[in-house]
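Read the single chain below, which is given as structure tokens and is the form predicted alone.
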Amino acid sequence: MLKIDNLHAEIDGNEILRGLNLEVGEGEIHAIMGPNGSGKSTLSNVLMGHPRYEVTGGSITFRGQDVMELEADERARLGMFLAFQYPSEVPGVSVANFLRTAVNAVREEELSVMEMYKLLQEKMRVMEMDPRFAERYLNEGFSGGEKKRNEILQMLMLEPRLAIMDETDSGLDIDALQVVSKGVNELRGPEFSAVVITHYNRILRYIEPDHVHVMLNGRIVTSGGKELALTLEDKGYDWVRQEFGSVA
């Protein structure tokens, strides 16, 4: 699904990604766990093509092609999806609309008013949402948990191939993210793949990863099962410093 290899990249002249190595499989979830500044949120930026960021070396690789030239609605259309750590605030424009047009640019043919409205409908239903609140401006005045629902609802309703989830667990509690983590169950199945980016172990007691990634100063510095999740969270990222400090 996702190959990458010896990515580096940077933005306003800091290297933050010295060389990072990761493939994910058809059907995988993979979470990536690392202390702040370790390059986590900047390895979702560049995997979506945020202008801001510059690879300097490296090659990104989705679904046998690479994808390094393309804008992010380019990748968009091909499948991949980033939910944002922050969404950002859209004033004037519906969640309904934006789910309208999001939808149909990704889709070969547009869907009728109808058959989005019952496909909205579904999905929101999914993540226990109120149907009202599609009417509402696009994250304007959204609680933190309301605008990660809002993240996950345009996941299902676009149905990515990847999803790459920034810190998508952050300021959540318990009761959301049990719905969150819902929603990309939902889609969990052999043509569905998951980059899970979180700090701690909470969300993947709901999502399985099948594999558990560390990083530190911009690389992949050990890789495991879902028990070094449970290894991280009872020796802290101190534990990471000290045994993979002169690896990274």
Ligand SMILES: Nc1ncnc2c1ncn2[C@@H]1O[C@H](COP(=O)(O)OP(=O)(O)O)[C@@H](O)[C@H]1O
Given for the second form:
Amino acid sequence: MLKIDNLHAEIDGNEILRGLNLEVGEGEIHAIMGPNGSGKSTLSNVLMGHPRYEVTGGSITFRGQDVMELEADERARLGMFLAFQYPSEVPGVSVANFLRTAVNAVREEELSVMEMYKLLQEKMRVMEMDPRFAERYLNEGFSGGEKKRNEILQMLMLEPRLAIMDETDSGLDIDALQVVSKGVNELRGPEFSAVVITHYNRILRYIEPDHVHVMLNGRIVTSGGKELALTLEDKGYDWVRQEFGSVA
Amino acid sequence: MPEDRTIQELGLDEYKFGFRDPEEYFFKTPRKGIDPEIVAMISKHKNEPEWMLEYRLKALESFFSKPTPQWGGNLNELDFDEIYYYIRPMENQGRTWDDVPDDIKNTFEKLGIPQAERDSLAGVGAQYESEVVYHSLKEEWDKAGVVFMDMDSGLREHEDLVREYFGTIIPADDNKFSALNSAVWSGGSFVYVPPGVHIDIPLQAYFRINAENMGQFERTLIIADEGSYVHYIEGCTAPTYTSNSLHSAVVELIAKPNARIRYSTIQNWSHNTYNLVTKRAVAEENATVEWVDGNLGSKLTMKYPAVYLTGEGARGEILSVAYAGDGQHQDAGGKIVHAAPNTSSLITSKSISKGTGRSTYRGLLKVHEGAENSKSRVECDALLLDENARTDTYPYIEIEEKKVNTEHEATVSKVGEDQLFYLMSRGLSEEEAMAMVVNGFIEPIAKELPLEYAIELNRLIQLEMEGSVG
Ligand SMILES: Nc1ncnc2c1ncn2[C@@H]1O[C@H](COP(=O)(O)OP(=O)(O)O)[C@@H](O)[C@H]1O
Ligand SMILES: [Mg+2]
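Starting from the form predicted alone shown above, please give the structure in the form predicted together with this ligand.
Okay, now the whole complex, with that chain kicking things off.
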């Protein structure tokens, strides 16, 4: 599904990703955990093709295709999705209007207005969102929790093959966390893979990962099963630095 | 759209349907430039009363005596001697598809306008299908005593009313271009709404089949009598072009006590046009006037719709949106004059600039002494689509009264890389993402327009943006 090989990337001349390797198979959920500043958001943005980052080495292959030269919209149409840590505001554009455009942009056949309406109603129910939410302007004045729910709503509408979730759990209360996790589990299946990026173990109680990776200084320094998340919770990131600081 | 088909075949011309005697359309002044002889010729051709001829001639003197304004946009390349001042619409608009300039043709094609919609393209002629609609509406209007006709007919059929109000809101010598219009005006609309009459369906210039819709020097006068309501929609959102490069209209609105007038315009001029328009309204006691104004195209637009709040409790609102692409200058804004107590006003101006485009907000807010407890809010927002684009703001404020509440807010924003990336990560192409940001930006104004106009406005801006993306 996704294969990242020896990825190096920089922003404004500063190297942030320094030889990152990761392989995600069909239907797998991977968690990436790491302290602040370890490069998690950088990885997310680079995977999705943010123009401000420069990839200086390595490769990203998605569904057998080298995506390095592809623009963000082309990657989206291939089935990649990024749930942003800090989604942008787009004043004057309603959630419904935006989703209509986006869904039709990634789908091969356009949905009729009626089909779109039904789909949106259905997914908003999953996300326990008030239908009136669809008429609000995209992310404008949204609370932190509303923004994250809205990201997952978009994911449900777009049905990607691979979702990268950049700290979707941060700042959520327990109810919101459950709803967001429900959204992700909704898509879970052999056709859907996810990279759940998180600072904390919390979300992994609701979205059970198949693999857990620890990121430090722009690299994956150790990987394991879901028990690794528990170890990390026990011992903290200082342990990671001590144990793997020299590797990183 | 195949180029070998004529306008007639496309159903876009008005004379095909025999609404008028075709000969009328062949009239054109014998030479370019303007002098008393030309003005007299125009007046004579229209069989006007003597007073109108005198009015025109006096206006002409005023036009000659005024220097070309040096503020606002650059008018120095505008050559008044190179213009035909009176051409009948057919000459004006091109007789066959071949006469239509290429950029306009491309726009039609890109718009993919279905036949039904083409009929509403006032820029190339009037409408056939709307005739049926028009006639049933007209019966209703007639019954209610509503007058809605072209200005030339208005002068013939309602001379007293026209004589009473014509030029009272915008005197001929108000400025060089109002003087010019007063000397050579032709076409435009004359509307009178009797006391207490509410017209629910907007009056649209394109319903006015016998009219010269989009003359270069059209003249519009709307009188809403006490307690009446009318929404007037000017022209059309389709690309409008003239064989000449100067469009200079005058629009006067009078809202009597408790009346309300809303006047909406979306214009898209070809890129060689100077669009210099004077629009002004008077709102009497508890009356409301709203200008909704969209400016696209043109080389230079200078347009500042004004509302004079002369009666207590009157309200004025100006919503304007302008798009300046490569080589274009949109110098637009609004003027509000509070001349009575308890009056209120709101100006919302949105501009979008791209490439070498330049947009200017130029506004005047004046509160006379004694206009106490007046409230005003001015908000101008500029959106820059790239690094070179330019925007300026000139908000003139003159306040002679202490007991007033005024607010002014100006913002300049750029379409951010992160914003575009966010939208693109959802599958939108860069152009689509840009268009979405722009449409969102103008949404507060688009939502004030009837739906089909709002859609058209969005589409036109999108087309203009594509054009300059290259
Ligand atoms: N424009 C920039 N110039 C230099 N360094 C940057 C820039 N943006 C982010 N960084 C640095 O990159 C590192 C990784 O950031 P980020 O990917 O956001 O980490 P995380 O998401 O894991 O907290 C941080 O040390 C941050 O300071
Ligand atoms: Mg981060």
